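Only one chain is included here, represented as structure tokens and corresponding to the form predicted on its own.
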Amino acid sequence: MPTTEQMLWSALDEVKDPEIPSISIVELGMVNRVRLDDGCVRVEMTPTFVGCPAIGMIRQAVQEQLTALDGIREVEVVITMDQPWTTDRITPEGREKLRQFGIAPPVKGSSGSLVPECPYCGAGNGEVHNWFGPTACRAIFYCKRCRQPFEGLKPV
């Protein structure tokens, strides 16, 4: 059976973010377009940050994942910032996987509080503990209800 575009998207959904291995690059909303033409694939992606240190690893993982499919001879991964990435691009499945991994999904939209709900107890009355988390895209928050610190994606 020849590889279809849907098969490419399914394969891309197996490529995990190296910094958050519970979520795929598709669930993060990083993949803009996929085009298949006579065994050649072009994937257009937007990193979550301009200086994302994991983009090289992600590019290699995409190429390896797609060239493993039948009939795929060449994979071109194009990194673009033409369509800015925002945290609103994270799919509902991705948001749930983040929460299950212990990282609070960012608050949707640009109005209101920047502090996400606690991934442990679900309370929404936390506070920012430190905007500098373990990676550039994460911050440390503190839940006033269960008194636990937690990581959360910064809203972008």
The other form holds:
Amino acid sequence: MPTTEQMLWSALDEVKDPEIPSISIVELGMVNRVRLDDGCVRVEMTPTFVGCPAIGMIRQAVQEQLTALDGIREVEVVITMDQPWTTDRITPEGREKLRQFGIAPPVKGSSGSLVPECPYCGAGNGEVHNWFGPTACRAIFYCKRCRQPFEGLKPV
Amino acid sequence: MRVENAEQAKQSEAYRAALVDFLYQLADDELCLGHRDSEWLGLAPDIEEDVAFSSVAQDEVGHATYCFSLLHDLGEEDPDRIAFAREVKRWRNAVLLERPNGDWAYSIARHFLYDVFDDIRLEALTKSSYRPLREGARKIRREETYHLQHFRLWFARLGQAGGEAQERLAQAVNRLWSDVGGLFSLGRFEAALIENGIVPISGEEMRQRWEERIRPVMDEAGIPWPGEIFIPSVDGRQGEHTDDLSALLDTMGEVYRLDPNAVW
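Alright, leaving the form predicted on its own aside, put up the form predicted together with the partner chain.
Below, the chain from earlier opens the complete complex, with every other chain and molecule after it.
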């Protein structure tokens, strides 16, 4: 069966973020466009953070994943900023997977508190401990109810 | 005037030359500072700042890398060569960013003074005539918001602590003052940059906006305003630098020079 664009999206959903392995690049909202033209694929992606060191690995994983599909002759991966990544692009499934992984999904929109709900107990009155965390896109928060520090994505 | 991509920019040598010179300014400021930030790793006063500085360093180096890729599209060398094998006189960073870290107060004060400038510059660039620069600036500014917030907090905190912390902060600001004016130089292509809409505002306008934003924070921190700001005699934007840059580049390129053709 010839590969369709829908199948390309499914294959991309198998490419995980090397730093948060439970979530895919599609769920993170990193894929802007996919175009299939006579066996040649062009994928336009945008990094979560401009200096994200994982982007090289992700690009390679995308190449490998798509090249393996039936009838795909060429895969071009283009990194673009024309639709910059924001945390609002994470899909509902992606948000749920982040939470299960122990990383609080980011607060949506730009109004109100920037501190997300605690991924352990769900309390909403936490505080910012450090806007900088183990990776560029994460921050450290503190839950005042269960008295635990937790990680969360910083809203950008 | 709108320039969509590198191909279009290359059609006018005057436009390309000014754009290239400016992209080096932007990249070199970020790379020098990112390198200085990385020098705090393992040495910052507490573990949270260690984490913060590693993250900030990574962001700054990433922003420089983005600019280097735009430069490469415009016909400049490969990004690694631009970063590690370029002669000192081809660097366009302001001298402020090549200075060694000094003490904690100096590092915090420099970052804060620079980040406010950077925010003003990025805001202007979101209206640049060059599309890749406009798009990059929009994204980078969202990230820099966190740096700005972080260093503003530390600046005020050191000042309000009084005692040795405030004294050191005041000394740091005094030392920084003779370099700070260099930020507002746009180099020898300033007229062309403005005329072509690459940078929509002048260096002088950036300086005025910067003063308006810095003064209230200085007041809050109890730091006296050190006086007039002028463009220093050694203008990094024109390729003039101090020995501090040579030392920085020596360290930064040490591994690269072992084998420039190595694939990482």
